[in-house]
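Below, in structure tokens: the form predicted on its own, a single chain.
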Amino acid sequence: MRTALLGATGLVGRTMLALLETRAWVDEPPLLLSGARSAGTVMTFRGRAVTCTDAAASGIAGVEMALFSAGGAASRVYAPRFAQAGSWVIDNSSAWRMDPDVPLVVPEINAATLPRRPGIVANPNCSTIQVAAAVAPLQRAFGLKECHVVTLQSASGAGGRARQALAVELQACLPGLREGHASPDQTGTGAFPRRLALNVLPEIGAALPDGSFDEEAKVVRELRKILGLPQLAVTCTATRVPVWTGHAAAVRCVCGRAAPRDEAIAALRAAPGLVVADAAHGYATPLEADGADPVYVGRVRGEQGRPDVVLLWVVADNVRKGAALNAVQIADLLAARPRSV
């Protein structure tokens, strides 16, 4: 299957080329595009050089299944061209998420959602992802009412150099923690509102009218459209926090019925990608998390006076399940299809 990347130089473009490394289904280098500064890069792919095109002037004939990681600007403009030239585009943007012709798709929850034919499918916000896929499994066993969300969002959410940007801060402070104080100066790289080493922002994405902020409205309408339920109560805080990769949640759920402890155990243990904590007070937290490829659960427990209520922490990598390999895994079903459907 000819397949192609679009933002391939970037971080999450790097871990999805090395995940379609390990698919049968690319059964040759994909087509590494970028935009014109990043043209002219070799990447490698199954210890084969490929050298990224510009997008702006590559073809696109015969491209049957292309993953898209390079912003909402490119999406908007290369995403229509490919899926009318008949491939498949998987989007990491925000361009098409709440389109309401194009499905929103973790494909633990709502693979159904799928199209029978070539065309835009997108891949939900990183920390919507983890988050989604902790609560499906409540929402089938319990129904749900409400769910309430504090998101921790490492530096790698805002991308590669944002990460590098937080390093270039922590360095700044460090002649600080050895005389045994924190500089109050909030002067940073410019990456983050403030500075965001020894720090945390409880600001992420443009700033709303209603008070929120971009991030978590993000979380709102994206977790309302996976799960089916357009009506769903969900609030979000979303912030930033000096982690190098691997988000993290705190979530309430508010359940239609009882949700005894062991029976939410259960339901979680039972869904496809969580690795949920065995002890009661067990948890991961995201430098475990980092690299690997599940949605990890714990502190799973009540609240006191509330039998339908459900709390849970939760951890993943977002690079990987809150990108690229969420991405990949769309991919691999829609390449399990037969050819001429």
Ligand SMILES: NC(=O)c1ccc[n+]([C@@H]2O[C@H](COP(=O)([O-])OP(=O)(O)OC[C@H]3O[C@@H](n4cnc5c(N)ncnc54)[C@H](OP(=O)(O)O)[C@@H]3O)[C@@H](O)[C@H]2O)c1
The other form holds:
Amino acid sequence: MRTALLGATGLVGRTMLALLETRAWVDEPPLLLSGARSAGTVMTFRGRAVTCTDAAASGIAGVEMALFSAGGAASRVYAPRFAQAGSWVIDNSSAWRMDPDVPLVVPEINAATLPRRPGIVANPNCSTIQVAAAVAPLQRAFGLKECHVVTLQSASGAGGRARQALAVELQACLPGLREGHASPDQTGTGAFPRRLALNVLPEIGAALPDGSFDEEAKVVRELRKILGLPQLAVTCTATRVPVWTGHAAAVRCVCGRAAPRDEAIAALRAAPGLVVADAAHGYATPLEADGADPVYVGRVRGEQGRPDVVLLWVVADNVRKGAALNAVQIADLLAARPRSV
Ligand SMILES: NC(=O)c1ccc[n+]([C@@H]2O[C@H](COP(=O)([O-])OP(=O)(O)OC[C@H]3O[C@@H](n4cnc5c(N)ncnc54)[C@H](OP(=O)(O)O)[C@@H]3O)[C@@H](O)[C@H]2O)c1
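Same protein, different form: I have the form predicted on its own, so give me the form predicted together with this ligand.
Everything in the complex follows now, all chains and molecules, and the chain you saw is the first one.
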């Protein structure tokens, strides 16, 4: 199947390319596309050199499966073009996620919403994917009335250049650390709203009039859409932490009925894509999740006086399950369909 990657040189794009190497339905090197800045970058696919071209100057004839990770502005321009040319488009940006005609898909939860004919399919926000994956089995087992989320998101969630900026900031802190202080300078590199090194920032995305930030609003509306619960009470506080790769989330679920701990663990264990830790010290951290496919769930527990509440600690590699892997899993499902449909 002829494939294309838009944003091929980015963190997500490079991971998608590596995942596509393992897929039998990808029988020739993908068409690699980027912006003008990265055009000419030579990448490898199954040992063959493939040169990235500027999307603005590239033809798209014959492409059947396009995976996008180039940001919302590029997606708004190119997704309709590829779809009109007859290709599936799986888009990692937020441009199409809330379009009522575009499914927002986590394959383990709502693969049934994938359309029959080529068009745009949206990949959810990275934090939303891992929270949805952990909460959906509880929804199926006990019903779900409320979901309250606090995220701790790594630097990689802001892209490859931002992650490199964290390394620069940490280097700048080293002389102060050797003298026993963390340096009070808050300016950092400018890649984050303030210095991220040795810090926590309760701000991701644009500020909204209601006092929240865009990342928090994405989790709220996307979770409702994926779970098919438009009225679900959801809150989110999203924070950026000085972690290289891997997002964590503390999640409080108010279920529709009592959810005893052992039943909650059994429901989570039965769900595909999850690795569930029962033992107190068995939880995963972003370091263990970095480079791994599962969504890790640990610290499963109740709340005193509230038999309907389940608390979770959820960790995943935001670049893999939070973006590239989820997109490629969607592509796997679409590629398995008869071509004539
Ligand atoms: N990082 C994550 O954890 C994560 C998770 C979920 C979703 N996403 C989404 O995935 C997308 C990419 O994220 P990333 O972390 O991979 O970012 P990144 O490392 O900054 O890479 C961005 C890629 O997009 C290309 N690009 C930018 N503007 C373009 C344009 N106008 N036309 C064509 N190509 C363009 C860049 O090429 P140039 O170098 O030429 O500009 C580069 O290849 C974003 O929409 C992001 O929100 C990321």
